[in-house]
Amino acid sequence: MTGAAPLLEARDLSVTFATPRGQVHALDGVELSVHRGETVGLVGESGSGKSTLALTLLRAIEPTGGEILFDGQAIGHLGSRALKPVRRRLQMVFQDPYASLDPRMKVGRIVAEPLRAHAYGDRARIAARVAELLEQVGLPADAAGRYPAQFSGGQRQRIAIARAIALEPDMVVADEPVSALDVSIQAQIVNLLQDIQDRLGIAYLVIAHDLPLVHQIADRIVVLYLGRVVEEGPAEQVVARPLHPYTAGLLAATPTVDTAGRPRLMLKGDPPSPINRPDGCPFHPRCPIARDRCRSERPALVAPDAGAARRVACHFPGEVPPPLAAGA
């Protein structure tokens, strides 16, 4: 994918909400790209801005500043009519399969919604496509005549996935697609998403707080903290050698990630308020390697070495706190 133009790109993207207490900076200068056929994992704690970013990329939330480009076209300020062909190519799977499906509609009608909205064909053609989609996601044909309440959580997420891929989009944004499901079902949904990608070449932006999940399916990982990207790079490299202390802390908090031979850097405290953000590096109040420079100067998101495939927003990338390095 080197040298190819991104399918989806965010440039200096910002979202600010006005509240009685002040301005909430939900996103602050986010830089993000997803290429055709690629899976990018977006990780961070609750409140980091992951879901806000997803909804902004799909224009469900209006950006305050910056640009959103899809296949080279700026879409950040398009009207609903101009956005319609983009929506056909850019779909979403939501976190909660219990809330994302209308309980009053039968499954066949739910899956057919995007087909009807984009004039896919007559009733017979749409019915045939719905049957094909249900088979692709592992549901029986008679599912079309039943209501969402008659299905389990995993089956409902399969319905949501069928709806998202109905028009064979170029990209799907999946916001915590398995977090509401039992652990035994999560792997099945992940495998289904990968099978669909292999068959259709769809690009994914997968949003999660679960680093093992992201490591399993993503080509690249982007780490978000307080509305800012603090690290990004190839998934294997980010997990094997995190360059930002926040990424190292996320990994240390995940017992199923192999951190053998690496000091465990545990996160302490809660993220600062997005209304009263600290000066300098936003992570410095929780960072075990913070120095005076971190408290006064905001680090840029840059490659730590010339030609590196990674970027990190840290003045001292890759450093380990001395007490941890000493085995304390």
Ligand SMILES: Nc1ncnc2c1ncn2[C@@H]1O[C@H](COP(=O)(O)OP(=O)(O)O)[C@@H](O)[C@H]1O
Second form
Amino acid sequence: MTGAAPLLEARDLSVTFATPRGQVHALDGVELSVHRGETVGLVGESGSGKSTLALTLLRAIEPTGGEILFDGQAIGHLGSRALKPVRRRLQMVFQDPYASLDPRMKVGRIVAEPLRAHAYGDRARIAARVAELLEQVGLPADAAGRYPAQFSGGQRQRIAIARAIALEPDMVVADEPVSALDVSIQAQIVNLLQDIQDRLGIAYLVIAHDLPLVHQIADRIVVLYLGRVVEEGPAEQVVARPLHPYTAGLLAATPTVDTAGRPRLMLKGDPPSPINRPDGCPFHPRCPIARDRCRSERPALVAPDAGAARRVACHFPGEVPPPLAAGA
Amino acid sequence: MADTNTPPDARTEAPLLEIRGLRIGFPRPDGPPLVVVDGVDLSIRQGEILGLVGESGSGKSMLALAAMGLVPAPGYVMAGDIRLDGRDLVTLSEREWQKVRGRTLGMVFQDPMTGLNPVRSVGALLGESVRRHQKVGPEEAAAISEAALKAVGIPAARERLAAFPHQLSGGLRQRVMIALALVNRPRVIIADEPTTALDATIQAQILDLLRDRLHEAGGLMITHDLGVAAEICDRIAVIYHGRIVETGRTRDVLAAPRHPYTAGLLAAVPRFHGRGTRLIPIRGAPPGPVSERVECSFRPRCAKAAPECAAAPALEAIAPGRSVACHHPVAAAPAREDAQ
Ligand SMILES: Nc1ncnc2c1ncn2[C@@H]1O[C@H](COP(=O)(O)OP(=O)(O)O)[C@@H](O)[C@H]1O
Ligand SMILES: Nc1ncnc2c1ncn2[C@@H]1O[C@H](COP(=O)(O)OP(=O)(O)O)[C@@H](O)[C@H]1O
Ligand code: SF4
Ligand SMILES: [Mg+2]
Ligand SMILES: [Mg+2]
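Got the form predicted on its own; could you also share the form predicted together with this ligand?
Following is the full complex, with the preceding chain placed first.
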């Protein structure tokens, strides 16, 4: 673990939405850090708060509680003017390459947008930079003059990536960047993201539900359940020896060509609603090892042993056997 | 319970569902129709789950819809036979199809909301299907419906009969959809991406259920996810650009793919043991639909392409139960060396 201060940090971050059905606690005291040049993979089932977290870190959603630190600066409640220099350094890529690009804008303009917003230079300089970016993401030079509709899903994601890296940000938050793509194309985009990181040293927060993918590309994995981080640690360790029963259940549930047919830990039921959260440990209604203490006392996110690089929110960490043991 | 129309021995011998030379096209005003399924042969035996695996746009759903008599207009079946228990389905009238669907053929779709009428309660949906296809009174139909919900692992089945689909979680809705597909004990169940919209832990529950229930009849399991196919399918057929490019027992195909496309997919899929390595993408993207096929559809993306590949290869047996449509099949070696 690097001793340097994190590039991005969320401290006790909460977001509550008021809805007709009640208060939705989308994020409930999230703790997260991303260091320079690091890739953090954020996993969790739908509704666990992944997109809300991404949008809150980018300040597209106002936090209800807690703080966000970017390079040491508290940004959780900054106004839009004060945020501008931060936005330049912190960019986002969305899941849906169809919805995230304005269909009426030519690709050249889409990619130039952040350059213009941050007064990158005159027209010629911007045009040259756009051409350079399109080349870097593997698009033909004439792409600049065409509309998003003329591109496939994978190519559109390349356009979104070109836009995100235009200002050479320190960090990119990518919300399910390859989930909508077929595997053969998905691999192209994953490799592109890795090449860009190798070249520019960008830190990534990658949201994905594909655990083998996250394991393959992330330095650390953060597991979200009902708006709370339930486990966090180095990717290899989390996958090889999950400490939280939910992480173990998620790993066991992942169908892969290598692990098919093995007996598995099966989590029962559905995740509960973030409107009516269970008392005690939010996972206890589905937990295979829950006992009385779990129903009343909420476990905090803590290191399992002194000095460990991992943290887990469970009263009985590591009790569930690792589902992928024995060379999977 | 037992199907009295077919002697038991025939059930184990002949395929339950047999598709031969199926072609599905969409007419165009300015030329010959676009052929989206082009000469597909498939068969499913009693007790077997066949996986149809391929990327989006490869023709999986069209093939499934054809087997259910539901190809959306203006699309149409241009050629081929579809036989269920020896009976030809392609020539059925819509009236006759209605007797087959939900009775001999069960269907499960990706999004349970599209398959479930939202203004009918779960009990009404099941009860109506039972009474349409079986000669039973309302009480017996209700009992059969409740048993069907129990059989798909729905807790408090009796109370659930009164629920409406939108009141249920995604996982429960998909269970109801499966109950509806199974309630009349069909001979074959076709499931088109039945777990794609579900989260991993719910997907695992539904796959477990499908593995058991589909094996009781014959199952066609459509998925784009090789891991899902590996979990529950006995055999798989890999489809690319409207054609089957490889078939075989699931473990054989996944352990040693022979078609370069299958091998490419396996190399592109992230795996738990792949940490620190790079994924190996397939270059380019799949072609759009065409009306006439000349070259091998995979040629522009294929690392093994050679001059012969200018002529589309036929699907040919290379070992018992194993077929490949390729002029230069991959050597019979493991899919992915740890080198790289
Ligand atoms: N704008 C909103 N208003 C009300 N509820 C919301 C809003 N955005 C998200 N939620 C709710 O917050 C929870 C977390 O959602 P989200 O962050 O989208 O989860 P994920 O990305 O992990 O699927 C869900 O219950 C969702 O319904
Ligand atoms: N109404 C239509 N007109 C023309 N082509 C269509 C129509 N509907 C589907 N197709 C084409 O049929 C092909 C197969 O589609 P589909 O069976 O849905 O693929 P899959 O289920 O494998 O994703 C695709 O190329 C699709 O573009
Ligand atoms: S605290 Fe209890 S209920 Fe929560 S995950 Fe740990 S063992 Fe399970
Ligand atoms: Mg989301
Ligand atoms: Mg489909």
